[in-house]
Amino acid sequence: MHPALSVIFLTTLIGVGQGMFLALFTGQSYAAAQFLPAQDSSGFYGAGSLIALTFLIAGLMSSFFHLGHPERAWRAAAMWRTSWLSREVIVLPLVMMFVFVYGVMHFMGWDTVIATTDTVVTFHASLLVGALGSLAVFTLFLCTAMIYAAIKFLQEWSNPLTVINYLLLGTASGFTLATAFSHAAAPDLLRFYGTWAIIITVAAFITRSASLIRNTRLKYKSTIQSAIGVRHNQIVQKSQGAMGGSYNTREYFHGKKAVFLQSIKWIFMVLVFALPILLLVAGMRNNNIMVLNAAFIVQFIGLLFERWLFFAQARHPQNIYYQTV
């Protein structure tokens, strides 16, 4: 498949604004039952908030260039019956809701306990909040992943690593992002952050190799045969039937050879795993916010070369036929 550079932005960069809010949302619970410190509401959840949905914002902005009549964005969501992306359009401003009124609640001091136990866990209303903006968060990730896995005849796509890889890398990119800003804003929980984005990041590698193995292993069900209808076992392309290219030798085809397509894998899981780890690592050892930023910067940067790679590796069944120029 030919990757557009608006898909990619908006699928990582709303990536990272729900992994931040995952984060948030997290480090709150952990404090509630008392097993981290209890932070400034505005100025480390507040503030994250608004960190997380300027993110989720971007994301959405970005995806309009990736429209032919932008005016008619609305009529995205009529089909959410049948559709992932008709569901992905509605649930993300859902989730874009929650994160505004988890930020909100906290920048305005409205978090109000609605209830303790006798372990004296302490229930917030944000945390009410938080709990159903991170339900929201998980079926944006499912939704988001599954307008591709669905797709049965991109066998590349259609495998339930897509929707784990999706999670996975999305919220690893927002843990790294908040173990960056806890550093200034909420130093007591740098290195429940560092540690658990070095875990996400971890799994997502393993995760994410699996399903590069498993694309290097695939046996293709569509053929030359099936891809013009006609049975003959001895069958041998000439042409395409036309002089020049055309909208489905451009749509559907990078048009980039094998050796810079595994150069990219290899770029890819060096800057979104690999040099991550070590900057974290390094950054939580020395206390170093430079490097702690640099690590968020690095995995972005990775995750903008991964989501091309995982766009380009799809093999469509057209261009069985449409190979030969």
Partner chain sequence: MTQLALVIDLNVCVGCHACVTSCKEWNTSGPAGSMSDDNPYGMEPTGTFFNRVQTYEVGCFPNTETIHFPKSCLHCEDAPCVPVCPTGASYKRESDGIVLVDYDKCIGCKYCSWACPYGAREFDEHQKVMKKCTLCVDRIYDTNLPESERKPACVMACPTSARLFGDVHDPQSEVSVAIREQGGYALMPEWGTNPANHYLPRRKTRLHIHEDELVRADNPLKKEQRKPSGPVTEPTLDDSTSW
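Condition change, the form predicted alone to the form predicted in complex with the partner chain:
A single chain, with no partners or molecules, comes next.
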């Protein structure tokens, strides 16, 4: 497939926003159970939600660039019964709403205690909103990934690994951002977030590598024989019915050499996994904000490469019909 910048930015940006929100909520739940020290409501959870929301909005903005008729985008909520894209269109604003409400509750201090258990655990109302928000975040990861995983003849995508990768890669970048953010806003949580960011990044490395290995071993079900229905081992296309190219040659081909794809793979392997882990460790050791910021920026740039390859690697069966001009 031809990787579209708008979709690359959409999926990576909302991934960061979603992961950041999960990080905030995890922090607050641990604090509620007194595993972690409680944090300043507005300075940490409030401001953190604002950052998460910014990423979500930026992702939404870039998605509009993908549409031929963005002014009709509201129509896309109609077919949620059958279309994962429609489901994503519904859940994304829902996530934004939860993040917004969660942030506002912390900023304004509208956070009544709704239950306590013998002074150990304190349930704040914001915790409930955060739990619902996290549920929405997981649903959004599922919807985004299923848009791709649901197309069964795009065999590179049609696999549970697609969902797992979207979930882990998004969460990893969110936790890395949370680590950098906590340096200033909540130094007590620096190690907590940093450790989780590394663990999730390692997990994502394992599952993304698994999908890369799977892709190299794929056996494609469609062949030129099944595409035109002629049983012969020797079939060569002589013309495709258009000399100057068509939508079919623009949308489904990345137009790059195999070497290029290989190098993108190694670039993202270093930028998404190896380098951020090193930077996170170094940043935590030296307590250096610049290094932690670099960890996030490097990982995000790496994710852009990762997403590019995710699209480019998918081989659409229609390409069989477009082998020769």
